Structure formats: structure tokens, C-alpha cells
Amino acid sequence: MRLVQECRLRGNLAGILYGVSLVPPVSPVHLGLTSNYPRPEEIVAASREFDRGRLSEDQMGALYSTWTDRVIEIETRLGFDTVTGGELPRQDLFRAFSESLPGLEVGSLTRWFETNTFFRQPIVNAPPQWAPGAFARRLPLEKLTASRIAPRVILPGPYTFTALCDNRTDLSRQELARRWSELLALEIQDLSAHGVKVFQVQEPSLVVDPPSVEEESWVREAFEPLAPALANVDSVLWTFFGDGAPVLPLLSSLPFETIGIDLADTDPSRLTELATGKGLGLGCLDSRTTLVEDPAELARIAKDLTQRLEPSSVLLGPGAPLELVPWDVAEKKLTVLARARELIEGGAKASEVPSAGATSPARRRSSTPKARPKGKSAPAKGRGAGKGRSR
């Protein structure tokens, strides 16, 4: 790092001796699925029948088994940089937690911000315990530290854990979510001992409902706990659903490598901060749309935000869960992120690049829902009921 910075600075003295710039910014291009995959109808009809007494606990298991290969084929296809299998068998960002750690528990199902899926709202009963192994266990980490690429795994953050979830302990939201950091350091510590490489922390609440001046100072603190175990891996901080130019200068001072923004809800050009040394992450790939981006218009918003930010690295990705569209469309959105990662580094050109109906995410930006800052309530009923209950 301390060499790159070396360059830059002496690429911009040139730059102003002589009207040019010598070494452009070095920012190392990454790819990765920064969000759980859609399941395939295949694995939606199986739920159902898991639910209904039919198939047995095996059964499921190896058709999970199947399908995270598959996924575990794209990533490795793709050319990423990490290999999470999809999560799959995770129903939804907490429920792997409220099943196994004590003092909480799995509550009602509870629309999923601004979409149609839907998650079920963790309920605090006294201050959460750490159980050693017990999310470990419902990983497919056999798999994941046997591929050539790095694991990534993704957890659920304190400041949207303690959003949405419903806490009827006599914690303050500030004491409950440092406990939440402290849960998962020790998770991350042990997680790595096992040969996961990356963690990512799912914060949506954080750009949906951000905190004001006056509560970021207990932000910052909640976090603290996560910044010893972060120190030995890579590690995300992925925001979606919101927009992440008004609270960037906070995530930026969060103990996290890379910092990543939704770009559907973001203006490219409003991002202005990012401290030095971090990476930057581009959620540039939308969920709530099947149609596909165009690689050409990534590869420009990418450069032009290297150029303007200097990163230490940028990562592509999905912005919000892939979840909202199906399994074919997802992976014909991820192959996106190949070829802008081409046109970025310069191994090929945009007109080599189909383009035909692609769009940019930054053209659906004034579309895009407003997402909902706490989890509603809400019946179960209909496509998206069922594909929330069984994610």
C-alpha cells in the first residue's frame, strides 16, 4: 500500500510539472457474489415438501448439496475471487442465529424492506450467548475450503440486527448491538480457524434508516469489538436498499477493508469520501429488475470512481440479494460482471461487449422503491410470501 501511495504521489508531481499524469490510480479489480443466490424452483418445491413431511432431512441436504456445487461452478467459471455456494440452505440473513444461539428466538414473519420476500424477525429474550460450532455446522464449509478460491461467508451486522430484530431485553439498542459485534468476533475467530478467508457484514439499515450525527459516536463504539478479529482477514461492509453517498464518511471509519454501496440507490457521482487505504465495493448489478446491465456503463462508473476516489481495490457485485430474480437471470447478471472487469483492465473493448437491452443501474435509480427503514409485518400470502419463508 505504502508503495502504490508512493507512486501516486510522485505521478501527480509529474502530473503538475509537466500537464500529465505518469501512473494512473492502481486499483486491483475483484469480483464476487456479495449476496445469497436465488433458489431454483427445484429447491422451492423441495421446501415445500420438506415442510409438509415428505422428504426427509438427507433428502434436502443433498439437493442443497447439488445445487451449491452449481453455484460453486459459476463463481469458479466467472473467474471470482471468492466462492460463498450461495447460501442456499440459509432461509434468510438471521434465522441461522435465532435457531441456534441462546437467548434468542425465531419470530413472525416480517416483510423484507421494500420487497416481496420476506424473513423472520429475530426476537432477543435475554443477552444473546455465542454457541461454538453451531452456525459453522449449517455451512457447507467442506465444500467452500475445498475450492482454489477464497471462502467468503456472510453475517448479519449489529446496527441492522438490532433495526429489525425485536429486542425485549432491558438492553439499549447501543449495549445489544456491541454484544451483537462481540457474537461475532468470536464467530469470525472461529469461522477463520476453519478456513474462511472473507467476511462480509450485512448492513442495509445503515444507508435505509442511517444514524444521525449525534448517534454515530455509539456506531462507531458498537463496532469496536469486531475490529481485533477483522485484523487477520478480508473483510466487507455491504450496504443495499438505501443511499450510501450521505453516510459514507461513517462507514469508511468502520473496521472494514472494503466499503460497499448499492449502486441502484446511489449517485456514482455523489461519492465524494472514502478514507485512505480502503476498497471500494460496487453494487452494481440490481436485483429488483431482470434486466441485465450493460458491462460497458459498469466498466465506465468503475474507472471513473477509481479515478476520483483511489481505492485500494474495487470489488463488483450484486447490490441487494440476488434472491429477487430468478436463477437464470442472476447468473446471466453475474457473467456482467466478467466482462466489465475485461473492459477495466483493458482486455477488451466496449464494442466487442453486447450491449443490446442492458441497462445501468444508475438509469433505474429514480424507479427504484423506497426501501421500508423496519421490518413490517405481513401476511403470508402469494409467491413472494413463500419464497421468503423457505429462503
The other form holds:
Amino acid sequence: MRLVQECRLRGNLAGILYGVSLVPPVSPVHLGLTSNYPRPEEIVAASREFDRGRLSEDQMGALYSTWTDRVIEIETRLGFDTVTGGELPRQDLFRAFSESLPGLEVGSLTRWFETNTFFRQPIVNAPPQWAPGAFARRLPLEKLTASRIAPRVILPGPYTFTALCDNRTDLSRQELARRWSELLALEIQDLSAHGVKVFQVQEPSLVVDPPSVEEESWVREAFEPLAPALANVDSVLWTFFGDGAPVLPLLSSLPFETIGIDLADTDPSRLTELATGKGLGLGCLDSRTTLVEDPAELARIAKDLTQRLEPSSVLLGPGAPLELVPWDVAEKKLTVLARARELIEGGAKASEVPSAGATSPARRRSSTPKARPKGKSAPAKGRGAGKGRSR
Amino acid sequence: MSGEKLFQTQEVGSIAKPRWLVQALKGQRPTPDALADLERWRSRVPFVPEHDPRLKKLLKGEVDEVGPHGIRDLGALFGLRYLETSGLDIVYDGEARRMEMYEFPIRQMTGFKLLGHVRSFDNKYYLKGASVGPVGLTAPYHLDEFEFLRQEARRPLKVPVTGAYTLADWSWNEHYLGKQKGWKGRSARRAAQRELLVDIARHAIRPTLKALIDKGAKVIQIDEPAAGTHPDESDLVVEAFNESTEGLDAKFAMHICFSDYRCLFPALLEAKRCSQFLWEFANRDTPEKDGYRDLELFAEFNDRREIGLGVTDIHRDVLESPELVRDRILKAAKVLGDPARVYVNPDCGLRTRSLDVAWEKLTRMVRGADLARTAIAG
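Mind pulling up the form predicted together with the partner chain next to the form predicted on its own we just looked at?
After this comes the whole thing, all chains and molecules, with the earlier chain placed first.
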């Protein structure tokens, strides 16, 4: 994969330099909204009115559209490398699929891990079938692809889906997980054709309720159908709500370029092993507290992990879903990411990594080759010129 | 709760507020539909006499004349009589004066700041606060409502109070977590959370409970719906309960719902002053799955406390038949080995259902308890 190859080249070059001039190896640092975004108070009030029948679907849709633009503006201003729009209308990770895929049904309210939020448990009545375009229609694809930044779409992974669904079929969990991966592969191909460049698969259950050593082989097999679909796109496996350290070797063996770990539940010092060529995603914003993280501390941890694990790239983002904090706090937290990246890059020797203010479009291209929409030039704003990047 | 009558029925928490009350609390003149609803309910639940001046004014739409206190008193009387008339043995007012269980107590405390709404699910949200300083109490709360009910109630009262663990869990922890040094991982969060909940228990809940007891409260239910959220924090749930009730003399119960009860054991056994656990069961009971299986935990851990048995699902309009309620009660009595330990209640507050549905559920529950008593006696 191009991104990985270029990063390896950079890593090797940095390694040589490190040996010669004690310049630490450098991995490109990306920023992304690796979770949903909280609904603003205006949508909170409006959606209540909608439930009471006092607002139409069109009126709600217009509000979602306006606020999705705001999230895209935040992602752009802070210099993020991908854009999601925040998934504001999405009711939970599974709902879009439970409501639209043949074989699935929306089930009862179920606690969303160790939070005071709940999701509707998907009920699997028959082997699920793909419904072309059903998920895509729920995404703000026009807005995302019109952005200067690469669109990122978030999908529920097969391990978590099968851990949390109510499987009423004769399929074993392994068979259902594999079936889910096949459906995701079709979805990824479809969305890729619509211009989506980055696919993030959410797998909290892999760290909250990890497979035993004996189960790891079926887990790997369950992900296999995803590999061909992910070969031509950027892919991220994102875990949260649990300790990623014990399962990092397993996560690294799955067909994703970047492996995301929630540092709110993972002691960074216990991360010791990452497969060669893999990118490391650091869920370094804790969505369970409104305390805003210290960018210097975050940069220190990221630099330490970069030096020890030598990932092909580093992706900084929220760990658990950011909707667990209010809108304003979420924006403050995301701003920390931009500052942390400045500190990480500014902390390396100037000869190796240009400072934020001096970041060149050329360097940006080399760090995210596939994440750039085809035919689009390097952003004029965002990194280097955006508000969040100013010193 | 004398224990003399078997299978005493009780409420757990809130019931839906009638439309006339909601409108009047907003200072609005109740709509004709809402007033017709009031009259319909008054024929079933005569909560105030015909000649009550507040009622007369309300029926004329003179909300300002009744005033906020008068409106709230009418709401509390309706809730109280609704539960009494349905046949319950142990009652309160359906939390008629409370808007919800988190925001109200937090507003009575110092050291918190309400920051914004967070989604609970779908388009449902709750206003969530952050601890931004040491926890304090402006003044003990729920006292006025209790005093009013104590004078009006014709049956024994049980006062529901939101527990310290839930208040801490549903808050963001800035003050105490901010004191933790270094990377704020799980252990740092837990330590900070413990500090927060102990302070809530000591400085807000305990003084409130003491004040309620001083006013005459005999039975207090500590609501801990968050108890099962973090399986590794069951000891903190218990610590919050023990700190809250330390040195106090009343009958204390703990309400927990929609949780994995097994993960709370054996820690829960250390809730020394807890006489009764009120748990949700009906929601998880289906023809395919025994929802009452966790009752066996009490035998497993040799615990002889009372159980408030959830026999009515609060998330569905389907009405449990009296026979089904009877069977659930008798099964619990058998598993627990002593019918005197079984109290009967809905899974949780019935405000999720309309007043009509809740009424049908409660009256069927009362009939089911009668059937169970007959079965035991016969």
C-alpha cells in the first residue's frame, strides 16, 4: 500500500539519520475525528420537538445539514486529515443497518458499555443481506466529498456486532461475523465508488471482551472478507472502552493499516508491540471527562510511543465517542489535537520534520497520499494556515 | 412496612405527570382536553374534594390564582391518591414535584456546574453537570414534599432519594480528577470517582437523609440505577451507600435496575444498613428466559434480606395479568425460602407509561399480590 510504503521509506531514512545524528525516527502525524460528535443544544431541543410531532422531517434534516457543516468547518479549521461531519443524525452505531438490511430488526435498549447511554440491540432474524445504497443515503456524502479533505466513514466491526446483537439464526457467531464482514466489504466498495477515502471500523468489544487465545483464529478468519475491499483505501481499526495492550498483537494481524487504541483505558507504557508497517491510532482525548487534555502531555506520550513502536504513521483522535461530552467541550478537546501535533513535530530536529508553520504541501502529500481526494491539490487552509495551527 | 402482611405492594419511583399539571407548572392555562382528563381521573381518583378552592380555580383556568405552590400541592395530591387508590400498601407521590432524579439534587449542591445535554439514547437527553469544586449542600432537600405527604398520606410512605454513586457516575469529574497527577487512565479516574462519591454521600446525601428522618421518614429508598454500569466499581456502590447512611436510623432500601446483578456480588453484601433490594426483573423475563434467575444469588451468598420484586415491565404497554404476577411472586418466595421477604413493585418508575397504562399495571399487580397471598394461605 502506497501510504505504508512511503512511510516505511521515511522511517528507514529517519532510522539512518537517528543512527548518525541521534535524530529520533519520525512518523507522520495525522489528526481525525475518530468518533461521532455531540449534538449541539439546538439539535437537542429540535429533536425533542421532532419526537413530539412539532417539527417535520425536512426541518430536522435542514438543522442536521447546518450543524454538519459546522462540524466539517471545525475539522477543516483544525487541520484534520479526514472529514466525517460528526454523524449527528446517527442514533447509534448499528441503527442504520438494523433499520435497512434484510434479516435485521431494531431491538431493545441496551447499555452502551460502561456509559449512561444506550443503543438499540440489533436482532438478527436471518442471515443479513446487503441493501445497496441504504447506508450511503444516510450519510452526508455530498458535503463530505465536496470538502477539500478526505471523507472518512465509520462502520461497526464484525466482532463487536456479533458480541452485541441478538443472533436468532442458526449461524454460529463465527459465521455471522464473517457474513458481516462480507456485507461491510460490499459497503466499502460502494462508498469508495462514491468518493469515500478512509474507512474506520469500530471494534470496542475486541478490547472490552477480547477473544481468548483459542478464539483468535476465528476472529482473524472473520475479518478476511474485508481485506480485498480495504486494499485500495485507507483503513483504521478503532478500539475503545477497554485495554488495547493485551490484544495489540491480534489487532495488528487484522487487515487494517492503522490500529486505534483508547489511551483512557490503556496504559501507554504497556504498548510494546506493533506489527511492522502498521500505523498507530491514539485515542488520546478522553470522552468521559470534560477536563481538557494537556497537549504537552499528549505529545510526550505520542512521541514516546512513536520511538518505541515505530509505527508507519500516528493518528490522533478521540478515544471513545465524543458525544459523551457537550459540543463546546468537544471542540476544545479537538483543538488540543492540533496543538499536540505542533508539539510533536516541533519537538523533532528541524532538519527532519518541518515546524507547523513551515509545513509544506509536499510533506503533506507524502504523509497522506491516499487520503487526498483525487485531482485535488493540497489544502490552502487547514494545516499551516488554519486557526488551530497558529502559534 | 410491618412485615405482617405478606407481599406488600409498593411504588418504586415516578409516574407520568398529567397534562393539566405540566401545563399549569409552565404557567399555562390548561387546555380543555387537559381539564377533561383531570375530571376523568378525578372520578377514579378523588384527590381533592369538589369544593377545594384550588381545584375550582384550576378548572376555570385561573392558574395564576392557584399559584406555583398550589399547583405543586395538587400534583402531589394527585400522585399520592393515584398510588393509594390503585391499592398499593406503601406509597409516595409519584415524584410529582421533581423534574427528574439527577438534575434536582445536583442543583441543591455546591461544587457542581451543569454543562449541557448529553444523549441517553435516540432523541432523549439529560442535563449533565461537572464537579468543579468540593461538594457541599445548600440545604437538605425533599423535606417540604415529605412533610406535605406525611400530613396527607393514608398509607405508609417510602421516600426515594437518588444515591451518591449514581449522582457521581452521571456527572463529569473535573475537580477530583483534576487533582490526579499524570495521565488520567482508569485507575486515576476510579480514585477520583471515589473521592467524588464519598463527598456527595457525606456532605449532601447523609445530611439530607438525616433531615428527612428528623421530619419523620421511616423508610428511605436509595436509587442507584447506575450501580451496574461499571462492573469493577461494585465496592464503590456499597461505599456510597454506607457513607450515606452512616449513623442514621431508618429502614433503608436500595433500588437498582437494568443491570447485571451478579457483578455486584459479593460487594453488595457489605451494604450493612440496607434492608431491602428493589430490582427490576420483569423486563428480562420471557417465555424463553427466566428473568428471575438472579434471585438465586441471595441463596448462593446466604443473604436473608428482603427483595422488592419487579413484577411489572415499565418499558412495554403489555399488561401483566394478575396470574402472571402471582406466579412471579410465588416463585420468588420459593427461591428465597421465605414469603415474608418478598415485597412487590414495578421494575422501576412507571413514568415511561401513560397514566392509564400505569394504572392498569398497578391494579393488576395489586390483584396478583392478593392471589399470591390466597395461594400461600390456602
